[in-house]
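Given next, in structure tokens, is a single chain: the form predicted on its own.
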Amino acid sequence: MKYNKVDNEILERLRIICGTENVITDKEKLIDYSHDEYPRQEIKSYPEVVVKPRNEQEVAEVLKLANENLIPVTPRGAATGLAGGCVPVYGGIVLSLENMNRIIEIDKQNFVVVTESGVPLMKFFKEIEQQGLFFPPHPGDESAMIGGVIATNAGGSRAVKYGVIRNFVRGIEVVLPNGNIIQCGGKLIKNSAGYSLLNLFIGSEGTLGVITKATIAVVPPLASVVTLVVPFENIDSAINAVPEILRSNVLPMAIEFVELEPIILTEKLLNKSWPTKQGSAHLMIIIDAQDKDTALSFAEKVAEVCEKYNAMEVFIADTTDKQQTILEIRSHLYESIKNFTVEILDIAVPIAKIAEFVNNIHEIEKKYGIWLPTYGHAGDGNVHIHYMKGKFVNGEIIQLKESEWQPKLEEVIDKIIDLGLQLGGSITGEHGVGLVKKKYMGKMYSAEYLSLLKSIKNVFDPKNILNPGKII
């Protein structure tokens, strides 16, 4: 695709949209906004200007110059992705929504909080918690902005119980790639009423629109959380248990599975402890309810089911303190190991899978002579697989000379999506395909749903200015 450059006349009509002090083009500055967290910074790819609308108004302003002169535009949240979403491979104009920052109303009544899409979620956490309620998601990094979360459907560790963000959008406004603005749901639980546009744009990833505001369900706070760490001799008994813990009447808020390894790491980082050391998989249940004894009533009924399942003790986590050390140390794995990774998957299979899935990532480990340190969320199935130009040894990380990494990388990463789609799994469960994920998508997908696809993001944007180069 052939776009027009950002020239001055362009630029001088971007300050009169968006103020002189919200348009971005000194060199040193656009750094920050030529990748997201992806580690392969390979891709990293400079905007010629970026723009910082306040308002709906001038985000629909700034698209409809873009779109009139055939210049992609790029929106970007907080860029905590990690598949290169936000990147602006054409140049062109990156839109950052960090302007659009406001939390418009908090309705108690409907329970429904009604926002921008440019709030961070540590400050929607802190003001509805404030107000009494609660959101049930928890996608991982609190830095990341309403608007990003809901572009890419984002999930987290409370999925097993509460959903994905979908579960929660009641509405969204969107600016269309011609400037115009739409209204998708609202405040309403049910609505039956044609195609379901609002569906359509969640996960889209700034494809089709940019998501400018969104209603937001909220609950009631938990009442009574507990933790409980189940260490296991092998990830095949650890993961066993899961199916069983689902059907025993308590559904558990979050199961995470994580392997040692990385815990010993993230320990040293935090200068925290894990309850325990022992076996070499450890489940980590996280249950609500609504009082203290019914919580540690399901904790033990779970504590049974582990221990039928060989687990080699049961560590409930009863008090905030002991929740918040356990809660941080799983919320800080990928960063006691992040310097040393190359590539970061996280793919879903079926939860009866990820026992054999986990096994034989473990064989392609031993037979490239690479460490592919994997946890992630045992209730959903959604596994995290970290390539890492590292090893390690007696609990540190010993860095790896590229030869003995690099050659072996691309292979590998095919290896893990091959045997993820063979087991009936997605290339992507809750980060995106982004800019470095669409090769795979037609392994995943037929040719006629590629074309599918392909229709509906010409319907939207014909001119293709809108994130161009992710997804298809």
Given for the second form:
Protein chains: 2
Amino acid sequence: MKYNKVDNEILERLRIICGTENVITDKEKLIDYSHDEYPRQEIKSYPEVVVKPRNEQEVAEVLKLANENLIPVTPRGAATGLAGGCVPVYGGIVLSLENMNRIIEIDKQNFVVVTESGVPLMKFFKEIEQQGLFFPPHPGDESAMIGGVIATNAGGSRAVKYGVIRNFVRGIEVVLPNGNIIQCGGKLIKNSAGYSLLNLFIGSEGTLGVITKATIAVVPPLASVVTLVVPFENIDSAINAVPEILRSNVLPMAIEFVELEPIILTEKLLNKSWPTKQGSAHLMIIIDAQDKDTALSFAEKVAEVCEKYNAMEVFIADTTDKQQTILEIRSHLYESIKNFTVEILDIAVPIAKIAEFVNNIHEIEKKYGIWLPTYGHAGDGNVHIHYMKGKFVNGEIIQLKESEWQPKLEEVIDKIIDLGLQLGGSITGEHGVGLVKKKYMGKMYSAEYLSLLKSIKNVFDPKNILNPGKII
Amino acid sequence: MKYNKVDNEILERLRIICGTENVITDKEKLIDYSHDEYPRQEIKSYPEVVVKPRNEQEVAEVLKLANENLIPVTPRGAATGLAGGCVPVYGGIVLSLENMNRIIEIDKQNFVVVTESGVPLMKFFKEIEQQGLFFPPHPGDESAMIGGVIATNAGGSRAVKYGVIRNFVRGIEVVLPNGNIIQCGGKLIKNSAGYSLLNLFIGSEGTLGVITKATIAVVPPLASVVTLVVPFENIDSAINAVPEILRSNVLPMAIEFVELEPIILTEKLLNKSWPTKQGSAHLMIIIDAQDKDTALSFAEKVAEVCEKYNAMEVFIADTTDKQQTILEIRSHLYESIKNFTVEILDIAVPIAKIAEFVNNIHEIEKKYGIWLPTYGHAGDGNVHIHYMKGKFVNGEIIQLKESEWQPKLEEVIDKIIDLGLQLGGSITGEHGVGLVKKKYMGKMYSAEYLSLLKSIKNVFDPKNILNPGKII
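We have the form predicted on its own; now please give the form predicted together with another copy of the chain.
After this comes the whole thing, all chains and molecules, with the earlier chain placed first.
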């Protein structure tokens, strides 16, 4: 691609648009804007300048300027992504939404919140909870920003009952690469007026437009939550119980599966303890209901099903403290292995295929001698697999030499991706394609499908200035 | 537009593709394919030929032939639409999906059903119920076909708890205008791999491709259902209760509002009786729960809220018979006024704006002396307004002279549409744009937005042969 460089004249205009203090060119500060949370550092790339517009008009002016001057622009939220989606591969401008962090309206009559896209989830959760409202989706990292979770159609564990982000976005304001601003949707539950640009922007990873505002559906919270931890001898028994749990007239908020090794590491990391070390695979099931009695009766029903499917025991955590500990350990699983993780996959398969998928991953693990800790969302089929440059030995991770893990990397990842696709899966259930999954798009989709994606990109961004090098 | 006519050579090739018995040119039989359920007959238009392909390969060959020869193709399900979406305005080929009516797989492990797109809802409901499964969305007319409800992103009354069709479509097979076949999605709950063509096709009203198969999410049914009918003095009191009901920790499946006049007419039509004639506006609330006791306790909670909001009384129907009667009357409201309906609108507004919207409609009613019976989905903001060529007098409809209703038609409809849009609404919540709402798209969307829709159409259908003249 032949992009132009950000020269002094452009810099000056950016300062006029966003204010001098919101235009960063200091090399040391640019480091922070060169990467996301993807483990391999070699994908990082420096922007020439970072701008932090304060409103959609400024975003529009930056995009217009960049479009006219053929300068790449990479939009960026909190950079909690795991696929390099906000890495500015062609340099140019990083457009950070961090200054657009106002919650504009909490509308309790229509059960929606109107917010700027740079609001972090933790702020969003806190402010709506104070108003007696609840936002069901919970993508793991609460520092993620609203715009980013919409741009990747993020998921998280509560999708079993409540669905993914897509189901909760009622409207968005988007700045197009040419600097024009459009509104999609609104405070509406139903809308069948024309092609849903709203749903096209959701999951488009900042390649079609920059989301500047969003209208998000929220719900009244259910009063009581109970968490179950259920050990099984192996992953098959655990996963076989899942469809039966879903058939039991109780729809849990979350059904997660975890294997023992990352749990042991996370216990150490946090100095907290998980309810059991039995078996090799556990289900963690979160149930919400309108009151405590109902929640407990739901929990008993689910426990019965698990026992029928050879659960070794059922731990019911009904106090906030006990549940907090379990959740904290679940939330920190990735952190406990992160320093030794080379690649993280988030393949989604049909729920009934999880056991077959995970068993086959363990076969690959044995064959290649690479540790592939695996856990994820049993209730929605989204499986996280980690390619490790360390081995799990006696409760610790022992580092491998580069010569031991590097040569096998590509082959093992390819095998796992192929396996997921053979089972009817997707190369990414919630992280997005970004930079690092791009090479697998051709495995998942036909040439015709990919060519449609390219043509759609061309409709919105004919000069290819917006987050170039991503998705396709 | 300069389309070619269907000549004998094309007819011969269509017969070779679909079989002679599946190619119809008999003028009398073509009448059935010239319209949908939209009340005004003058929008009807005859196709030159109707084809009924038996599988996606035949659909592909028909489209390829039409594309090469510049012949318009209008896809058609059961034609239960209310916006002229399947009317072949440029003649050419009507492609009826009626022969593609097989349910391919009921997958109880993954809670999905794979089906051809010509399966009528009533068949779909019946077959999955026999397998102990439930499909929550319920667009009014059960003769509608799966492909059609996806193409319009249909809604119905149960969207309050379960959402619209979009939320239940996991995958589709689509034949593009060039005859190529693509797969979108699958048996997956989560998928963030590239722009969601799945969601672009949902609601595209057969203008981007022909949906030939769908993978639909289903759920285990909740065991107990209770229906409430709650009369209020006026529409304000009724609608004001709705957000509070939604906040009560009970999420009803449906919250409908109805006004008295259509109820009286439907009672006569069916010779059945509605529980009450008090007040002028009623809420009909359907609650489902895991067992009878819970359903009843939910009903009591909702009843309390209604009483707090000045309900005149609360009727709780807990037997199947009583509920059946109420539902039947609700389902036949349109039928009771259909013969005198000139225009039917399905404007969606934010739920908290329904009362203001309906009150304003009654103002227009008075000002213009046109009867505008109004009812709809209070829980999701979707309001059905009917422009009548009759007056309601002593429980009957008295026909107006054409000179009494015709001259005011356009002005009144325009006023109602403008009102809905001013309140943050959509010109169509569930019926789709089709032919008859096209002229209002410019009121709802900016020129930039519409130009994006046009460019997307052009990506999929550069020769504009697929359902031309619709949406934009």
